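Below you'll find only one chain, the form predicted on its own, shown as structure tokens.
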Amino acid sequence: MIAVVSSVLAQASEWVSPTIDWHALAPEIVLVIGINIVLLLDLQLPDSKKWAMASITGFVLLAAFIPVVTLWVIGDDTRSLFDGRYVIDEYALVLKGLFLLAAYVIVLMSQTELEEGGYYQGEFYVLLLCSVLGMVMMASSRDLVSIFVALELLSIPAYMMAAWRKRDEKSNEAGVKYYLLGVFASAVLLYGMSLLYGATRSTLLTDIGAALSDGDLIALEVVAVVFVLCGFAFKISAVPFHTWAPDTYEGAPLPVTAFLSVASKAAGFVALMSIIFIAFPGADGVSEPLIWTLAVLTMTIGNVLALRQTNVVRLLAYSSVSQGGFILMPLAYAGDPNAGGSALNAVIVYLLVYAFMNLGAFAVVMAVTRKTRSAEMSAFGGLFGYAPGLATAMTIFFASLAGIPPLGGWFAKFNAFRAVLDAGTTSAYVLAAIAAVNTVIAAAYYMRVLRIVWMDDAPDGDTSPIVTPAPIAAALGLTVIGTIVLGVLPNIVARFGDVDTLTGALGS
């Protein structure tokens, strides 16, 4: 027993030695202080209390943004923890920071939401930190244990808070089709990266690259690479593994849609560049033809079925699936030297911008549903006789996802054609060809909707004001600021994905 317990001890040294770099593990260890936090407070506070549980989460995101910032200022050395399956650099640093300032953002929206709705709070926040916290790690991890880990870390919270309102139908259909889905998806991906083990014997992603360096890979290490890609395409929603948005996005709460939309979408990403520039590069024989298919497919029949609807979160839903194609599009050159570097800048941009623009946009759906009680875009019309305001921010952030300029859509599309047309292959300029007759597509629809806004009369001629919550109103400025901000000002965001730090941090 005390050889055992001397043991025990022992490795528990290591574990606490001095070596570890704690400062580079702050933001995770403040969002489980934070999460142990919110729960506790949640068992104690008396139901009219309630209503503070959102200011102390928006405090624990805050709190966590901090070393963000120290880590980010102090120094430009790349931390590595537990033998290079965990690293800090500045890749990670800005995508942290962009997990926390959208979950913030998402807190403003949620607050009213459930206030009015009388639904229990506590439990909502702890699962937002939990899945904030796995975004987080998505963002550090190099191995593929790790990423899977912080994936359902993120996922399994999202399931549930679909399926939040929970006497209603369509919430709980989401909630149910979301799990399943996911879960299906997760099971390729699981089995995808078995055979990846089983092929190359490790699960670190600078081992794996290495083993798939030469290119000439045999038939498992194909299946592996496709069934990897595949089971990420579904946490993007690509097409055609995007079914499952659509629905979910309508049925939830509209703060876990626009959550799901930007924060859930923008971790599939980090997740899928990690693989594709640290594991993959050999693998480009493979990854860049499906990732290239899956960028068409995804921006155009994203476009083409938001065409037909009539319900403005269904088409926020389409018009996300739609942006995940243009995300994608960089990436079907990530193995290109003339074009490696700026794919990483124009997916990282892009992320950032579309943050903006999409939590704005729902932001504005919310405000807008809290008087109409419907979402249907007739329920928009005359917006701007009655709701200036809200108008203004609307034309604002779906002319930027219409990549209109000056606001910042417009650059991160920008962004995203460079890096095709710098590969200067037939193939590049068939899909920049092919994007920018989706961005036509894309405008329409969005057009549509602002028309409706501006030009239609309010329905039953209610022209009363909307009176829009304070933490809405908070959570529309700041949207709104960067919206513009990004748009007019683009280098504060444009050294985000420099070849020389980033993608040599990556390991490519």
Contents of the next structure:
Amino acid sequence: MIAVVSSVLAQASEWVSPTIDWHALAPEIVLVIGINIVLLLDLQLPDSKKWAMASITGFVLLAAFIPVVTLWVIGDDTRSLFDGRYVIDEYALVLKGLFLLAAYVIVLMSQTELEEGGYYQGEFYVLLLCSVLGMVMMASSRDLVSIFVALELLSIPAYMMAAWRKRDEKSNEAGVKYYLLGVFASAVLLYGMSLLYGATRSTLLTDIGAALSDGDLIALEVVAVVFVLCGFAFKISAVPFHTWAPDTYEGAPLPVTAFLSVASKAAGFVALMSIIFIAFPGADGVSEPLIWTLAVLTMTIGNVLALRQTNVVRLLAYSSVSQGGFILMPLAYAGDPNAGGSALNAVIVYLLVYAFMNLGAFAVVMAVTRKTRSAEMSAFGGLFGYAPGLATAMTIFFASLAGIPPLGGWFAKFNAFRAVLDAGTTSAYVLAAIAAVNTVIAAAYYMRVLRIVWMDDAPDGDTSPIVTPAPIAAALGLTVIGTIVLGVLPNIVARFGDVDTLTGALGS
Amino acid sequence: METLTDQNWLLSVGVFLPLVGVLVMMFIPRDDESTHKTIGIVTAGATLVIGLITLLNFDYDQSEKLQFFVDAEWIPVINSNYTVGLDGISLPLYVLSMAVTFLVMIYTWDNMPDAGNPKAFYMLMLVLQTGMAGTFVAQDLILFFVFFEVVLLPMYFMIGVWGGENRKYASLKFFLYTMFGSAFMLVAFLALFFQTDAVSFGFAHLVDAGASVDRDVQIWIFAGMFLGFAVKVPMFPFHTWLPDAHTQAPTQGSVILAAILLKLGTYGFVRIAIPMLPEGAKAWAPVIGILAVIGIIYGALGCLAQTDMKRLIAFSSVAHMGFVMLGIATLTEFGINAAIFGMVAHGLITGMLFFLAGSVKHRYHTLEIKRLSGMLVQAPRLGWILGFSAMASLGLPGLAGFWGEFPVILSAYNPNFGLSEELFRTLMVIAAVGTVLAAAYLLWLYQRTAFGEPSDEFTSGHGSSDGDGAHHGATPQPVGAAVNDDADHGDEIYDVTPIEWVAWTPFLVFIVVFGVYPQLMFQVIDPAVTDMVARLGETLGP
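Complement to the form predicted on its own: the form predicted together with its partner chain:
Below is the entire complex, every chain and molecule, led by the chain shown above.
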């Protein structure tokens, strides 16, 4: 015992503090400071002034965005911290920017919801910022431990946020369901990670990548890979691990639903990409068929279930499951020498575009349900007649989700197809054909909603106009412009997706 | 590619000008209906002027070359450029799309569909115009795809909001069919891109490189494109969306659908599928030919069975587009020339017929053939125009329809590139029978609706019928006005109104002009088609 302790101490004496690149960590640091500010201010502010919390949170997010921009502008060289366990490269920066922007839109959406519902505001924003911090960390994590820490940091606040409408049974159900399944997934993931560590003797993704590429996989490694992938499949609500999503999405407050379906899901994809591209290129024999199957199941079953929904929020929940299948699709060819680069590009582009259009879709639903008090499809009837602005915005988002040019969604889908067909194998063509059929099925339910919006009469003839609060209008403005601009000039977003440093990490 | 003129801005302005109108209308309140109508018509008129300037500046001696060519960077990451250009094949369709939109808008001034809201209606038509014009000038597959899809949503809403009773079903069916086709088309585009070394989506490059793709691969890629374009044409057996969409669409929607949207499919075959995949085209030509002829006969029989005038015209579209596709399937210069002529002729004639159907519906509040009769007595001018259009549609020599059908039948006698003569000559004979059937259903339609005495249903209370135009001018149809009792339509049967004359005269004039002097259009199309078929010949042999 003493020997062990002394050997540890002996090692400790050799330990030198690592040099820290403060600029590289600035977004995280700003967020940490911001979290404390929000927390402390919340204690001081009287209830009548709690509305200020949203603005402060918004400022914190924008402040954290500044170093992301400066890092992007300054440099093309990768900043690697802690022996390559925490890396700030183009890939990480693009995604950090995405998380911060998405969170900003969520804050805009949350403001009225929280104020009008009389829910705790300060606590909510603290949790939101914590979750965003986890996401921002996730984008840089290149080590199993930091990935897991980031994952928990982003998930645990989200469990609570899902149950924020505490007097509502459905919201409680949403929180509990999300929590239980999320914890279960974490356990599966952790188990897989421990096996992976056992098999490769490292938690560093690049080391794992090297170890797995070294000869054939042994059974233990195969099991580890499968467990890790399935763990993340929960996070990105891939079928058959999607069961939590519809209930959670329906029960949670709408801004939280938007947050889960966009930011939280994107974070899951980010971790998945880091692991697949850096740690699992040697395991593509296992990971690719698995992801191929997950992608097909996810897009198809998500779509088929979405077809049957009569509630717009549930429909968006299933549609987001199905969109997840499309995002997953290129990853099935991540290891392909032709398609690898375009697969990475496709996923990043999809996540960026998806963030705009899906956040926008939820913002519209929020704006409308404030009046109708119901998210049933029939409640949206006649919207075009009495609220043409909102109806147009809704048309833009839903058509974009359906992938109709010139709205952003088409380019995301197109790019996913492109990455898959770049591989050029028979399985790739089969996958593309299945995805093509799925775009049509998806179009059916998106168009069904638009049909009600445009062609049905308002229920009960209630055509009083809708007053959209300024923050929601701002969120709508941002997302509408984003969706259209990304569709007409996709090069803006395609350029961000064109990062090769992630795969470059293998060589270093 | 060298630039032939220095007016390269013309096409981009022509394509995107309508969107300026949309932007302006967005900021004007909805109640200001006549302002919206004016802005819409002015924008479409300005666009048409740009189109006419294009027409004047077009170098007809080099119509096989792309003119007004622009090649700007658009999405370099996926090697797609903003490439637009115009040659003899595109030019007639491009200008037609502008003219039709403009005339339809004029027609709408007095004939707003019942659902009202001209603001949205005009905005959608302008967006539609951008999509249509863009499709005809795009010289890059991705750009083409974007424009090709842009037309979907406006048409979906036009049918769905302003359509007939069954509009919701019809609009969704239209949308899903087209979406289904275009999803596979996109996969085919991408496959072609990767099979040609993933360098460019530009048409020029793909036409050069596509020919060297393996024959089997070409056949598969062609299959994908076939799905996309055949749904749009529509070819049998993908035509089932068309009768529903046409019947339910408002008059304006039907006219645009028939005159332009259907051409996007046939244009796709001529511009993309066949030049880029010669081997695939040759392998598929017999299939296309057979389906085209089935379409001709099936469409004609369908027409004979219809009891609704508009549905009858819709089915006749299936038959006419069958002729166009048969011409394309022969892969001969003669056939493809005739096919493109047929596209324009069908656009004018069937567009005109749908206008007439709309006006009949407006007056009689029904399109049931057996309830209509004696139109020549009650509204003689309307009746004569219907007769004229029916004659044009059945392919009477001297009118435009003839030059779209007769040469097609001739061309099938001698298909190009060693396609089976037995097969195509059989198809020729069947297609010829189709023209007889066409005469039958159109004349029968005319006989039942225009001849005879007006039915009692529409004559009671028939007072002053002398002041045709003035009569209507005095009492314009209020939008969404309550319709009188069924029995009391008599005094609503008025003849052609001034607005209708304005909108229809160009159609009628050009049906005659192109019928009497088809060379006017053939001389524009022919060099481009000859060039294309010669390129096919390089791969497929003599």
